[in-house]
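Let's start with one chain on its own, the form predicted on its own, as C-alpha coordinates.
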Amino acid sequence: MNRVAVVIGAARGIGAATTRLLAEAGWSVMAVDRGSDDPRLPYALGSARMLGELAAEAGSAAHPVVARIADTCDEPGLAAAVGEAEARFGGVDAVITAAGVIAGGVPLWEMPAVEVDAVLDVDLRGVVVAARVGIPALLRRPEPRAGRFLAVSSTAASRGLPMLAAYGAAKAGVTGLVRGLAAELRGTGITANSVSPGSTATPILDESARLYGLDGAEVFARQHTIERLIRPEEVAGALVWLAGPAGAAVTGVDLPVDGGLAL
(Lines of atoms letter the chains of each structure in order from A and count residues from 1; the text may use other names and numbers.)
(Lines give C-alpha, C1' and ligand atoms only; values in the text may rest on other atoms or scores of the structure.)
Protein backbone atom coordinates (compact mmCIF):
# COMPACT_ATOMS: atom_id res chain seq x y z
CA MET A 1 0.00 0.00 0.00
CA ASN A 2 1.18 3.50 -0.84
CA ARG A 3 1.79 5.30 2.46
CA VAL A 4 0.70 8.94 2.48
CA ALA A 5 1.72 11.72 4.86
CA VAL A 6 0.68 15.32 5.29
CA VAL A 7 3.57 17.36 6.71
CA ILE A 8 2.68 20.82 8.03
CA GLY A 9 5.43 23.41 8.34
CA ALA A 10 7.39 21.72 5.59
CA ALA A 11 9.26 24.59 3.94
CA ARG A 12 12.39 24.36 6.08
CA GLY A 13 13.91 23.01 9.29
CA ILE A 14 12.51 19.86 10.88
CA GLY A 15 9.47 19.84 8.57
CA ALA A 16 11.62 19.87 5.44
CA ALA A 17 13.95 17.19 6.84
CA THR A 18 10.93 15.02 7.71
CA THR A 19 9.51 15.42 4.22
CA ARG A 20 12.80 14.33 2.66
CA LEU A 21 13.16 11.27 4.89
CA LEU A 22 9.57 10.20 4.29
CA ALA A 23 10.05 10.44 0.53
CA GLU A 24 13.25 8.42 0.78
CA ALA A 25 11.35 5.79 2.77
CA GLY A 26 8.74 5.45 0.04
CA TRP A 27 5.99 7.76 1.28
CA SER A 28 3.99 10.17 -0.86
CA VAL A 29 3.83 13.54 0.88
CA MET A 30 1.58 16.57 0.83
CA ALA A 31 4.01 19.26 2.01
CA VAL A 32 2.14 22.21 3.52
CA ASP A 33 3.41 25.59 4.67
CA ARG A 34 2.12 29.16 4.93
CA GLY A 35 4.97 30.10 2.61
CA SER A 36 5.22 33.69 3.83
CA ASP A 37 6.29 35.77 6.81
CA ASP A 38 4.07 36.48 9.83
CA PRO A 39 3.76 40.25 10.32
CA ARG A 40 3.55 39.70 14.09
CA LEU A 41 7.12 38.36 14.20
CA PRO A 42 10.42 40.16 13.52
CA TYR A 43 12.15 37.40 11.55
CA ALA A 44 11.67 35.58 8.26
CA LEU A 45 9.70 32.34 7.98
CA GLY A 46 9.84 29.68 5.30
CA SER A 47 8.91 30.87 1.81
CA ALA A 48 6.80 29.48 -1.01
CA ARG A 49 9.99 29.19 -3.05
CA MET A 50 11.60 26.98 -0.38
CA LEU A 51 8.51 24.78 -0.31
CA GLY A 52 8.46 24.42 -4.08
CA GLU A 53 12.13 23.58 -4.25
CA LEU A 54 11.70 20.96 -1.53
CA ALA A 55 8.89 19.28 -3.45
CA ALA A 56 10.91 19.26 -6.66
CA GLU A 57 14.04 17.88 -5.00
CA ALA A 58 12.51 15.32 -2.64
CA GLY A 59 9.72 13.88 -4.75
CA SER A 60 9.83 11.24 -7.45
CA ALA A 61 7.39 9.80 -9.97
CA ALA A 62 6.71 6.83 -7.72
CA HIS A 63 6.55 8.81 -4.47
CA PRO A 64 5.68 12.43 -5.21
CA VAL A 65 5.95 15.38 -2.88
CA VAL A 66 3.25 17.95 -3.57
CA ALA A 67 3.62 21.51 -2.26
CA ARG A 68 0.56 23.35 -1.00
CA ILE A 69 0.25 26.75 0.67
CA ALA A 70 -1.94 26.82 3.79
CA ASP A 71 -1.58 28.48 7.17
CA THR A 72 -1.49 26.00 10.03
CA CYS A 73 -4.15 28.03 11.88
CA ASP A 74 -6.47 28.25 8.86
CA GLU A 75 -8.83 25.32 9.43
CA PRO A 76 -10.58 25.47 6.02
CA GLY A 77 -7.28 25.91 4.19
CA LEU A 78 -5.61 23.06 6.00
CA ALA A 79 -8.67 20.85 5.54
CA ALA A 80 -8.49 21.53 1.80
CA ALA A 81 -4.85 20.41 1.71
CA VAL A 82 -5.69 17.21 3.62
CA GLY A 83 -8.64 16.59 1.33
CA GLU A 84 -6.44 17.02 -1.72
CA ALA A 85 -4.00 14.46 -0.32
CA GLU A 86 -6.87 11.99 0.09
CA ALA A 87 -8.17 12.64 -3.42
CA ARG A 88 -4.77 12.50 -5.07
CA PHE A 89 -3.27 9.56 -3.19
CA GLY A 90 -6.30 7.60 -2.02
CA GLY A 91 -6.07 8.34 1.69
CA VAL A 92 -3.85 9.67 4.49
CA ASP A 93 -1.81 7.54 6.90
CA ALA A 94 0.15 10.16 8.86
CA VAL A 95 -0.34 13.80 9.80
CA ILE A 96 2.86 15.41 11.05
CA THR A 97 2.76 18.98 12.28
CA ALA A 98 6.15 20.68 12.52
CA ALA A 99 5.18 24.33 12.08
CA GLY A 100 6.61 26.50 14.82
CA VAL A 101 7.68 30.01 15.74
CA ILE A 102 9.44 31.60 18.68
CA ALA A 103 9.31 35.00 20.34
CA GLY A 104 10.22 36.45 23.70
CA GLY A 105 13.55 37.63 24.99
CA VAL A 106 11.78 39.55 27.76
CA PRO A 107 9.58 38.51 30.71
CA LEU A 108 6.11 37.43 29.63
CA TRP A 109 4.46 40.59 30.99
CA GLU A 110 6.73 42.75 28.83
CA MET A 111 6.24 40.72 25.65
CA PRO A 112 4.18 42.46 22.94
CA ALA A 113 0.67 41.00 22.85
CA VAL A 114 0.88 40.33 19.11
CA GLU A 115 3.96 38.16 19.66
CA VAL A 116 2.24 36.23 22.46
CA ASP A 117 -0.67 35.62 20.12
CA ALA A 118 1.64 34.45 17.33
CA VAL A 119 3.40 31.92 19.55
CA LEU A 120 0.20 30.51 21.04
CA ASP A 121 -1.55 30.46 17.65
CA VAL A 122 1.14 28.70 15.63
CA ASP A 123 2.71 26.49 18.29
CA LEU A 124 -0.48 25.27 19.98
CA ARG A 125 -3.63 26.24 18.13
CA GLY A 126 -2.03 25.12 14.86
CA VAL A 127 -1.57 21.63 16.30
CA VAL A 128 -5.19 21.60 17.45
CA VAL A 129 -6.30 22.55 13.94
CA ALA A 130 -4.07 19.85 12.43
CA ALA A 131 -5.71 17.28 14.70
CA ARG A 132 -9.22 18.50 13.91
CA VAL A 133 -8.75 18.24 10.13
CA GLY A 134 -6.17 15.46 10.00
CA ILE A 135 -7.50 12.80 12.36
CA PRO A 136 -10.85 12.46 10.54
CA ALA A 137 -8.84 11.68 7.39
CA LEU A 138 -6.83 9.04 9.27
CA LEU A 139 -10.10 7.54 10.48
CA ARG A 140 -11.42 7.34 6.93
CA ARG A 141 -8.83 4.67 6.15
CA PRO A 142 -10.53 1.24 6.36
CA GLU A 143 -9.75 -1.07 9.26
CA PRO A 144 -7.28 -2.38 10.23
CA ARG A 145 -5.73 1.08 10.35
CA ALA A 146 -2.19 2.14 11.15
CA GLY A 147 -2.61 5.91 11.29
CA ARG A 148 -0.28 8.34 13.00
CA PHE A 149 -0.77 11.84 14.38
CA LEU A 150 2.60 13.37 15.24
CA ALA A 151 3.54 16.80 16.55
CA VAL A 152 6.84 18.55 17.18
CA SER A 153 6.95 19.84 20.75
CA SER A 154 10.12 20.99 22.57
CA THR A 155 12.19 20.41 25.67
CA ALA A 156 10.69 23.76 26.69
CA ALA A 157 7.49 21.82 27.42
CA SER A 158 9.05 20.32 30.53
CA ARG A 159 11.93 22.66 31.40
CA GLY A 160 11.40 26.29 32.35
CA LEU A 161 13.27 28.55 29.94
CA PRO A 162 13.56 32.20 31.00
CA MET A 163 12.22 34.81 28.59
CA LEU A 164 10.38 32.09 26.62
CA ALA A 165 7.38 31.47 28.90
CA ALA A 166 4.78 31.73 26.13
CA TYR A 167 6.73 29.32 23.98
CA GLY A 168 7.04 26.84 26.85
CA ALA A 169 3.34 27.13 27.60
CA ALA A 170 2.43 26.38 23.98
CA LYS A 171 4.72 23.38 23.80
CA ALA A 172 3.46 22.00 27.12
CA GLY A 173 0.01 22.30 25.63
CA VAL A 174 1.11 20.18 22.69
CA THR A 175 2.25 17.32 24.91
CA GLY A 176 -0.99 17.46 26.89
CA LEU A 177 -2.99 17.51 23.67
CA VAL A 178 -1.20 14.43 22.36
CA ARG A 179 -1.90 12.47 25.53
CA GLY A 180 -5.58 13.35 25.32
CA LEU A 181 -5.76 12.42 21.63
CA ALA A 182 -4.08 9.07 22.29
CA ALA A 183 -6.80 8.29 24.85
CA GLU A 184 -9.56 9.41 22.48
CA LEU A 185 -8.14 7.25 19.67
CA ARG A 186 -8.26 4.08 21.76
CA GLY A 187 -9.08 1.04 19.63
CA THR A 188 -8.96 2.87 16.29
CA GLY A 189 -5.52 1.71 15.17
CA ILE A 190 -4.32 5.34 15.19
CA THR A 191 -1.62 6.57 17.54
CA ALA A 192 -0.75 10.10 18.70
CA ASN A 193 2.70 11.15 19.83
CA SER A 194 4.99 14.15 20.04
CA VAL A 195 8.73 14.57 19.70
CA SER A 196 10.59 17.12 21.83
CA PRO A 197 13.84 18.35 20.31
CA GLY A 198 16.55 20.10 22.22
CA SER A 199 18.58 22.87 20.59
CA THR A 200 18.33 22.00 16.91
CA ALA A 201 20.19 23.78 14.11
CA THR A 202 17.21 25.57 12.56
CA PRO A 203 16.22 29.20 11.93
CA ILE A 204 14.19 29.15 15.16
CA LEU A 205 17.37 28.45 17.13
CA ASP A 206 19.10 31.33 15.35
CA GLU A 207 16.23 33.58 16.45
CA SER A 208 16.53 32.20 20.01
CA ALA A 209 20.20 33.22 20.05
CA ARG A 210 19.25 36.73 18.90
CA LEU A 211 16.57 36.98 21.60
CA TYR A 212 19.12 36.06 24.26
CA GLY A 213 21.73 38.44 22.84
CA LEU A 214 24.15 35.63 22.03
CA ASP A 215 26.82 35.68 19.33
CA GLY A 216 25.35 32.63 17.63
CA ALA A 217 23.32 29.47 18.06
CA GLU A 218 26.36 27.25 18.61
CA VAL A 219 26.46 28.52 22.21
CA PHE A 220 23.42 26.36 22.97
CA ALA A 221 25.46 23.20 22.31
CA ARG A 222 27.01 23.64 25.77
CA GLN A 223 23.68 22.65 27.35
CA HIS A 224 23.71 19.22 25.68
CA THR A 225 25.57 16.26 27.10
CA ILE A 226 26.40 15.29 23.49
CA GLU A 227 28.15 18.70 23.29
CA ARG A 228 26.81 19.66 19.88
CA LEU A 229 23.61 20.92 18.33
CA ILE A 230 21.02 18.45 17.10
CA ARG A 231 20.56 18.15 13.35
CA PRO A 232 17.05 18.51 11.90
CA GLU A 233 17.51 15.10 10.27
CA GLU A 234 17.91 13.50 13.70
CA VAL A 235 14.55 14.82 14.86
CA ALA A 236 13.02 13.86 11.51
CA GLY A 237 14.38 10.33 11.94
CA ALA A 238 12.43 9.94 15.18
CA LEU A 239 9.25 11.20 13.51
CA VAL A 240 9.64 8.84 10.55
CA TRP A 241 10.28 5.93 12.93
CA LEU A 242 7.11 6.75 14.87
CA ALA A 243 5.20 7.02 11.58
CA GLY A 244 6.30 3.56 10.45
CA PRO A 245 5.49 0.01 11.55
CA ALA A 246 8.19 -0.02 14.25
CA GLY A 247 6.38 2.72 16.16
CA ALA A 248 3.01 0.97 16.22
CA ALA A 249 3.02 0.24 19.97
CA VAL A 250 3.98 3.80 20.99
CA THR A 251 1.15 6.21 21.76
CA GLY A 252 0.53 9.15 24.08
CA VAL A 253 4.28 9.66 24.42
CA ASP A 254 6.51 12.71 24.21
CA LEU A 255 9.79 11.37 22.84
CA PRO A 256 12.84 13.50 23.72
CA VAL A 257 15.42 14.00 21.00
CA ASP A 258 17.30 16.54 23.06
CA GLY A 259 20.96 15.62 23.24
CA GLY A 260 20.67 15.33 27.01
CA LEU A 261 19.31 18.87 27.50
CA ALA A 262 16.63 17.66 29.91
CA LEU A 263 19.06 15.84 32.20
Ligand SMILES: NC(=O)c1ccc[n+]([C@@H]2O[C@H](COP(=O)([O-])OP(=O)(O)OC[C@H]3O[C@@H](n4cnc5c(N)ncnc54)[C@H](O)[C@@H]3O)[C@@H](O)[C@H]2O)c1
Second form
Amino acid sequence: MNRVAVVIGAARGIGAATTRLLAEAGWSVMAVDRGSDDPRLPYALGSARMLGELAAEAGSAAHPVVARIADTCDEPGLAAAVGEAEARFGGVDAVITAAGVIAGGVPLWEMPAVEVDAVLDVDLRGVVVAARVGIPALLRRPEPRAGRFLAVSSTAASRGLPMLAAYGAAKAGVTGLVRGLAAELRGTGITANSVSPGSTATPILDESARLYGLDGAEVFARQHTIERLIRPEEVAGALVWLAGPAGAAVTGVDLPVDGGLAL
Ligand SMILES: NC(=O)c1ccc[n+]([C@@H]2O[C@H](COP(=O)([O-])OP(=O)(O)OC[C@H]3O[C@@H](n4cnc5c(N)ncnc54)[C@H](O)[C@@H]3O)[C@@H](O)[C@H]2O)c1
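Give me the form predicted together with the ligand now, not the form predicted on its own.
Complete assembly follows, chain above in first position.
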Protein backbone atom coordinates (compact mmCIF):
# COMPACT_ATOMS: atom_id res chain seq x y z
CA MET A 1 0.00 0.00 0.00
CA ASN A 2 1.16 3.52 -0.77
CA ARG A 3 1.70 5.22 2.60
CA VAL A 4 1.04 8.93 2.89
CA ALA A 5 2.57 11.42 5.32
CA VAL A 6 2.00 15.08 6.09
CA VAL A 7 5.26 16.60 7.37
CA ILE A 8 4.96 20.05 8.99
CA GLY A 9 8.04 22.26 9.28
CA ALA A 10 9.48 20.57 6.20
CA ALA A 11 11.40 23.40 4.51
CA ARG A 12 14.70 22.63 6.21
CA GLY A 13 16.39 20.86 9.13
CA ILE A 14 14.79 17.81 10.75
CA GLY A 15 11.51 18.18 8.81
CA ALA A 16 13.33 18.28 5.46
CA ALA A 17 15.48 15.26 6.41
CA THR A 18 12.33 13.37 7.45
CA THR A 19 10.63 14.21 4.15
CA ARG A 20 13.65 12.90 2.22
CA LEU A 21 13.85 9.65 4.21
CA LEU A 22 10.10 9.05 3.89
CA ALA A 23 10.23 9.55 0.11
CA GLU A 24 13.21 7.16 -0.12
CA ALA A 25 11.20 4.61 1.90
CA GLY A 26 8.33 4.84 -0.60
CA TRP A 27 5.98 7.28 1.13
CA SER A 28 4.09 10.06 -0.65
CA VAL A 29 4.53 13.28 1.29
CA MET A 30 2.67 16.56 1.69
CA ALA A 31 5.52 18.84 2.82
CA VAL A 32 4.18 21.84 4.74
CA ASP A 33 5.95 24.91 6.11
CA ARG A 34 5.06 28.54 6.79
CA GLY A 35 7.80 29.36 4.30
CA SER A 36 8.40 32.84 5.65
CA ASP A 37 9.92 34.51 8.69
CA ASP A 38 7.93 34.97 11.90
CA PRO A 39 7.79 38.72 12.54
CA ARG A 40 7.87 38.06 16.31
CA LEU A 41 11.36 36.51 16.11
CA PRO A 42 14.78 37.90 15.13
CA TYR A 43 16.08 34.98 13.03
CA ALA A 44 15.20 33.60 9.59
CA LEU A 45 12.92 30.57 9.22
CA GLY A 46 12.61 28.19 6.27
CA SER A 47 11.59 29.79 2.97
CA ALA A 48 9.05 28.88 0.30
CA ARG A 49 11.98 28.44 -2.11
CA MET A 50 13.65 25.85 0.19
CA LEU A 51 10.35 23.97 0.48
CA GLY A 52 9.86 23.97 -3.30
CA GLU A 53 13.41 22.76 -3.91
CA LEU A 54 12.98 19.96 -1.37
CA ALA A 55 9.79 18.79 -3.08
CA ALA A 56 11.47 18.81 -6.50
CA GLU A 57 14.58 16.95 -5.24
CA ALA A 58 13.02 14.40 -2.91
CA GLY A 59 9.88 13.49 -4.84
CA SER A 60 9.49 11.04 -7.73
CA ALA A 61 6.62 10.13 -10.02
CA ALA A 62 5.86 7.03 -7.94
CA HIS A 63 6.30 8.75 -4.56
CA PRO A 64 5.60 12.46 -4.95
CA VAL A 65 6.51 15.18 -2.49
CA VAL A 66 4.09 18.10 -2.77
CA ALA A 67 5.00 21.47 -1.21
CA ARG A 68 2.28 23.44 0.57
CA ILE A 69 2.61 26.72 2.46
CA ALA A 70 0.67 26.72 5.74
CA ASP A 71 1.30 27.93 9.27
CA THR A 72 0.92 25.21 11.89
CA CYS A 73 -0.92 27.70 14.12
CA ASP A 74 -3.54 28.39 11.44
CA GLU A 75 -6.13 25.65 11.94
CA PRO A 76 -8.14 26.22 8.71
CA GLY A 77 -4.94 26.63 6.66
CA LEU A 78 -3.40 23.43 8.03
CA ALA A 79 -6.71 21.56 7.65
CA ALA A 80 -6.74 22.58 3.96
CA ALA A 81 -3.22 21.14 3.50
CA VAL A 82 -4.22 17.87 5.20
CA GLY A 83 -7.41 17.76 3.10
CA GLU A 84 -5.38 18.23 -0.04
CA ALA A 85 -3.14 15.30 0.94
CA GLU A 86 -6.23 13.12 1.36
CA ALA A 87 -7.69 14.25 -1.96
CA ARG A 88 -4.44 13.75 -3.90
CA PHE A 89 -3.17 10.57 -2.29
CA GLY A 90 -6.36 8.89 -1.07
CA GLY A 91 -5.77 9.29 2.69
CA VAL A 92 -3.18 10.06 5.35
CA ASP A 93 -1.24 7.50 7.44
CA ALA A 94 1.20 9.74 9.34
CA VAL A 95 1.18 13.33 10.55
CA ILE A 96 4.67 14.36 11.61
CA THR A 97 5.26 17.82 12.98
CA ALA A 98 8.77 19.22 13.20
CA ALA A 99 7.74 22.89 12.99
CA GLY A 100 9.35 24.82 15.79
CA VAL A 101 11.00 28.08 16.82
CA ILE A 102 13.32 29.15 19.62
CA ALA A 103 13.70 32.30 21.71
CA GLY A 104 15.20 33.14 25.08
CA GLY A 105 18.79 33.97 25.94
CA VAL A 106 17.62 35.76 29.10
CA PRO A 107 15.54 34.57 32.08
CA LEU A 108 11.84 34.17 31.33
CA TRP A 109 10.87 37.36 33.14
CA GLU A 110 13.21 39.40 30.97
CA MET A 111 12.02 37.97 27.63
CA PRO A 112 9.93 40.27 25.43
CA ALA A 113 6.33 39.09 25.85
CA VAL A 114 5.97 38.76 22.09
CA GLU A 115 8.80 36.19 21.99
CA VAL A 116 7.29 34.19 24.87
CA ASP A 117 4.01 34.15 22.96
CA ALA A 118 5.72 33.06 19.73
CA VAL A 119 7.43 30.10 21.43
CA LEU A 120 4.29 28.91 23.24
CA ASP A 121 2.20 29.50 20.13
CA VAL A 122 4.31 27.64 17.57
CA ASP A 123 5.97 25.01 19.78
CA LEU A 124 2.88 23.98 21.76
CA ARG A 125 -0.33 25.35 20.22
CA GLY A 126 1.02 24.53 16.75
CA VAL A 127 1.37 20.86 17.75
CA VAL A 128 -2.12 20.88 19.27
CA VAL A 129 -3.45 22.26 15.98
CA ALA A 130 -1.53 19.60 14.01
CA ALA A 131 -3.15 16.92 16.18
CA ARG A 132 -6.62 18.46 15.92
CA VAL A 133 -6.56 18.57 12.11
CA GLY A 134 -4.27 15.59 11.49
CA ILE A 135 -5.77 12.89 13.71
CA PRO A 136 -9.27 13.09 12.19
CA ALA A 137 -7.62 12.39 8.80
CA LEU A 138 -5.78 9.39 10.29
CA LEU A 139 -9.12 8.17 11.67
CA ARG A 140 -10.76 8.48 8.22
CA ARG A 141 -8.54 5.62 7.00
CA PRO A 142 -10.52 2.36 7.12
CA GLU A 143 -9.70 -0.27 9.75
CA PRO A 144 -7.31 -1.95 10.33
CA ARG A 145 -5.32 1.29 10.59
CA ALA A 146 -1.63 1.94 11.19
CA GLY A 147 -1.84 5.69 11.75
CA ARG A 148 0.92 7.70 13.38
CA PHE A 149 0.92 11.11 15.06
CA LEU A 150 4.53 12.17 15.68
CA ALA A 151 5.85 15.40 17.15
CA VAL A 152 9.34 16.72 17.77
CA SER A 153 9.88 17.71 21.40
CA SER A 154 13.35 18.40 22.90
CA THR A 155 15.70 17.52 25.73
CA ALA A 156 14.55 20.94 27.03
CA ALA A 157 11.29 19.19 28.00
CA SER A 158 12.97 17.05 30.64
CA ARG A 159 16.08 19.03 31.67
CA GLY A 160 16.05 22.52 33.11
CA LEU A 161 17.89 24.54 30.46
CA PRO A 162 18.62 28.08 31.58
CA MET A 163 17.56 30.96 29.31
CA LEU A 164 15.16 28.60 27.51
CA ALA A 165 12.39 28.24 30.10
CA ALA A 166 9.52 29.15 27.75
CA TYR A 167 10.87 26.76 25.10
CA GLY A 168 11.17 24.01 27.76
CA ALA A 169 7.60 24.66 28.90
CA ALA A 170 6.26 24.33 25.36
CA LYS A 171 8.27 21.16 24.69
CA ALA A 172 7.18 19.57 28.01
CA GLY A 173 3.64 20.41 26.89
CA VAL A 174 4.26 18.36 23.74
CA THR A 175 5.31 15.25 25.67
CA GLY A 176 2.23 15.59 27.91
CA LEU A 177 0.03 16.09 24.86
CA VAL A 178 1.35 12.96 23.18
CA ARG A 179 0.73 10.82 26.29
CA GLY A 180 -2.84 12.08 26.47
CA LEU A 181 -3.42 11.52 22.76
CA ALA A 182 -2.06 7.97 22.95
CA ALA A 183 -4.66 7.24 25.64
CA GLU A 184 -7.42 8.92 23.63
CA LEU A 185 -6.47 6.84 20.56
CA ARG A 186 -6.93 3.50 22.39
CA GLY A 187 -8.19 0.80 20.05
CA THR A 188 -8.00 2.91 16.89
CA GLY A 189 -4.78 1.46 15.44
CA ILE A 190 -3.22 4.93 15.68
CA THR A 191 -0.23 5.72 17.89
CA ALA A 192 1.07 9.06 19.19
CA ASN A 193 4.69 9.65 20.14
CA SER A 194 7.36 12.32 20.29
CA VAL A 195 11.07 12.32 19.60
CA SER A 196 13.38 14.54 21.66
CA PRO A 197 16.57 15.53 19.88
CA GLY A 198 19.68 16.77 21.60
CA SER A 199 21.77 19.42 19.85
CA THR A 200 21.20 18.80 16.16
CA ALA A 201 23.06 20.64 13.40
CA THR A 202 20.27 22.82 11.96
CA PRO A 203 19.64 26.59 11.85
CA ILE A 204 17.66 26.54 15.12
CA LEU A 205 20.83 25.37 16.89
CA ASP A 206 22.77 28.28 15.36
CA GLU A 207 20.12 30.57 16.85
CA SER A 208 20.51 28.81 20.24
CA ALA A 209 24.26 29.47 20.08
CA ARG A 210 23.58 33.12 19.33
CA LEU A 211 21.15 33.31 22.27
CA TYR A 212 23.88 31.97 24.57
CA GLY A 213 26.43 34.43 23.13
CA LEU A 214 28.54 31.60 21.65
CA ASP A 215 30.65 31.86 18.47
CA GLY A 216 29.01 28.81 16.91
CA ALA A 217 26.93 25.72 17.63
CA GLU A 218 29.81 23.21 17.54
CA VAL A 219 30.52 23.78 21.25
CA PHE A 220 27.20 22.11 22.14
CA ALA A 221 28.78 18.79 21.04
CA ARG A 222 30.67 18.67 24.36
CA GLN A 223 27.39 18.12 26.22
CA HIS A 224 26.81 14.84 24.34
CA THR A 225 28.49 11.58 25.35
CA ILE A 226 28.84 10.89 21.60
CA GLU A 227 31.01 14.06 21.51
CA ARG A 228 29.55 15.40 18.27
CA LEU A 229 26.42 17.14 17.14
CA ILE A 230 23.50 15.02 15.99
CA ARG A 231 22.71 15.03 12.27
CA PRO A 232 19.14 15.90 11.23
CA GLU A 233 19.01 12.56 9.36
CA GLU A 234 19.54 10.75 12.68
CA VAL A 235 16.45 12.35 14.22
CA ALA A 236 14.56 11.75 10.96
CA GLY A 237 15.58 8.07 11.10
CA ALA A 238 13.87 7.67 14.48
CA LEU A 239 10.72 9.41 13.20
CA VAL A 240 10.59 7.23 10.08
CA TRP A 241 11.11 4.10 12.19
CA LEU A 242 8.22 5.12 14.46
CA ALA A 243 6.11 5.83 11.35
CA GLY A 244 6.81 2.38 9.89
CA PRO A 245 5.49 -1.08 10.82
CA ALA A 246 8.31 -1.71 13.34
CA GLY A 247 7.03 1.16 15.50
CA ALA A 248 3.49 -0.22 15.80
CA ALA A 249 3.69 -1.23 19.48
CA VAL A 250 5.25 2.04 20.65
CA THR A 251 2.77 4.63 21.84
CA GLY A 252 2.65 7.51 24.30
CA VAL A 253 6.42 7.74 24.62
CA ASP A 254 9.06 10.38 24.16
CA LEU A 255 12.08 8.85 22.42
CA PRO A 256 15.36 10.68 23.11
CA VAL A 257 17.72 10.99 20.13
CA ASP A 258 20.08 13.08 22.16
CA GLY A 259 23.61 11.69 21.92
CA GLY A 260 23.54 11.14 25.70
CA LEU A 261 22.65 14.76 26.54
CA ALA A 262 20.03 13.72 29.11
CA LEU A 263 22.38 11.39 31.06
N1 LIG B 1 18.15 21.38 16.15
C2 LIG B 1 18.13 21.10 17.46
O3 LIG B 1 19.17 21.09 18.15
C4 LIG B 1 16.83 20.72 18.13
C5 LIG B 1 16.89 20.17 19.39
C6 LIG B 1 15.70 19.83 20.04
C7 LIG B 1 14.49 20.00 19.41
N8 LIG B 1 14.47 20.55 18.15
C9 LIG B 1 13.17 20.72 17.52
O10 LIG B 1 13.19 20.09 16.25
C11 LIG B 1 12.19 20.66 15.41
C12 LIG B 1 12.80 20.94 14.06
O13 LIG B 1 13.74 21.99 14.21
P14 LIG B 1 15.05 22.09 13.31
O15 LIG B 1 16.18 21.76 14.18
O16 LIG B 1 14.87 21.34 12.05
O17 LIG B 1 15.07 23.70 13.09
P18 LIG B 1 14.84 24.58 11.77
O19 LIG B 1 14.72 25.98 12.26
O20 LIG B 1 15.89 24.26 10.78
O21 LIG B 1 13.45 24.06 11.17
C22 LIG B 1 12.21 24.43 11.69
C23 LIG B 1 11.22 24.55 10.53
O24 LIG B 1 9.94 24.86 11.09
C25 LIG B 1 9.35 25.86 10.27
N26 LIG B 1 8.38 26.61 11.04
C27 LIG B 1 8.60 27.49 12.05
N28 LIG B 1 7.46 28.00 12.48
C29 LIG B 1 6.47 27.45 11.73
C30 LIG B 1 5.06 27.59 11.71
N31 LIG B 1 4.43 28.42 12.55
N32 LIG B 1 4.35 26.85 10.84
C33 LIG B 1 4.98 26.02 9.97
N34 LIG B 1 6.30 25.85 9.93
C35 LIG B 1 7.05 26.56 10.82
C36 LIG B 1 10.53 26.73 9.84
O37 LIG B 1 10.21 27.55 8.71
C38 LIG B 1 11.59 25.69 9.56
O39 LIG B 1 11.55 25.24 8.23
C40 LIG B 1 11.69 21.91 16.16
O41 LIG B 1 10.47 21.62 16.78
C42 LIG B 1 12.77 22.14 17.20
O43 LIG B 1 12.27 22.83 18.32
C44 LIG B 1 15.61 20.90 17.48
